[in-house]
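One chain comes next, on its own, written as structure tokens: the form predicted on its own.
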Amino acid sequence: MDALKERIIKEGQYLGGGILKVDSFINHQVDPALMDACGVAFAERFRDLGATRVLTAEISGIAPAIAAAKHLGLQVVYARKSKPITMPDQVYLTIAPSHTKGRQVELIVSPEYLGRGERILIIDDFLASGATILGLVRLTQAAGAEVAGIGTLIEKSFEGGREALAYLGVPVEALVVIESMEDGKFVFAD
């Protein structure tokens, strides 16, 4: 998707260990524009899944994940990092390490939301080493329901996440795929 792979090239920082900083357009200050725009695209890729729900985990996954539910008539639940008081005692709950936050985070969702033979589309910010998505795998997994196919803003393909993935066989679809970062300059996948 050109207009983020455009937003990637003029803002986005790399901060070496494999991290990229785009925290001026989807991380920390959101650009409505843009998430609509890969909302868009994420729909025209996923339409004919059948999913019954958006998956997502907090906090960067929320905005990706609405705009694609908004533009397939979803509802969008999230993976919760804590638990607050009003979520029930049983919920669904696994672990995952977290790259930027350097540690263990756990990923929490209630079973009012996440149900048996629900179809579950995950769309997250980023695939790396597909840990985090692999915990909403789970997460799906545990409620009963099956994943319907995995959307991502952004791939680094080069950290190997969507081959930890192949074994779902459902459809992998990243906006933009970067192959190298090496010295800040980022080289992307046709």
Second form
There are 2 protein chains.
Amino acid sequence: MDALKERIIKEGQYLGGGILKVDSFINHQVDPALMDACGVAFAERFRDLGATRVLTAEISGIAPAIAAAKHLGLQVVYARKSKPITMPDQVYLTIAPSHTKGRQVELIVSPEYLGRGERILIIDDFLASGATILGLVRLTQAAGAEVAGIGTLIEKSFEGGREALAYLGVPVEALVVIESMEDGKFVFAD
Amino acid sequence: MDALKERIIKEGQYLGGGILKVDSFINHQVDPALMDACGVAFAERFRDLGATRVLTAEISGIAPAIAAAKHLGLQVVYARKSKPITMPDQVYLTIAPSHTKGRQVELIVSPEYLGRGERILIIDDFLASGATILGLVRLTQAAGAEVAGIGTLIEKSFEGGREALAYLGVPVEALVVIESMEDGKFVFAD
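Return the structure block for the form predicted together with another copy of the chain; the form predicted on its own was the one displayed.
Zooming out: every chain and molecule, the one shown earlier first.
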């Protein structure tokens, strides 16, 4: 997706250690118009998936997931990283390592909003190692629902996430694929 | 705003202790169409404010802030509750008590996205005691920027937040104002 790729070229910063800083339009400041355009692009790719709900993880997945869900006419559920007092005692909970936090985080979803027989579209900001997304896959399966597809704004294809998700046999779509960031020079797929 | 009020009547649950559960359309599951309509309503109320940026706090403020910012043509910055590795060492940080977490949380904004002379529109999901919003006010002022207005989806007017913000002398708008929730019966203003 050209608008997102151009923004990465213009404002993305490679911080070393595989970390791409996109805080000016995704991870701290959000550009709502760009995010809406990403939602349109997700909807085009996932229109025929028959998804019944969008699932993401707080915090950075929320903006792209809402944009995608809006253009697909679906509700979005974001997995919480700590259990709020409004959540029932019985929840779905899994542990996933966080790339940018350097520690394990919990991902928690209430059974109220993730049900048996549903077809779930997972949306997140990054596909890197796939660890967070695999956590969302486990939550989906724990609920007796099915993963219908996976979409991310940016894929860092050199971190192996796509391979880790391949066993699911579902469409995995990234709006922009980065093949390499060595020396801060971005190499994009196609 | 009628659509939001109707949704609160239909799906909101009073849990006691001043806690309103709206997890099915705001705080865990998000209804993107409703949120977009709320964004339109915010934009109508704040169109003439001359705001240069929208500021909110993760996590629950993100959805309404993005919706408002989209319809105002602005960027949105969400204050982080922990400092990610992508953030510079020098930040604006304040401490605010969290109503739903029962503890103090940090609110952190990078100086990269909040600058001197700006006019900031603060958006959040709830106006209760005003503690989180006052934290965002302090961050704004620490950056040498000015609070131009404050908007929330829902105000619980019996918790005194509006009075706590009055000294700022800026417009404070809530899309729905709840005057009482005793025995789970919602009483709305107007």
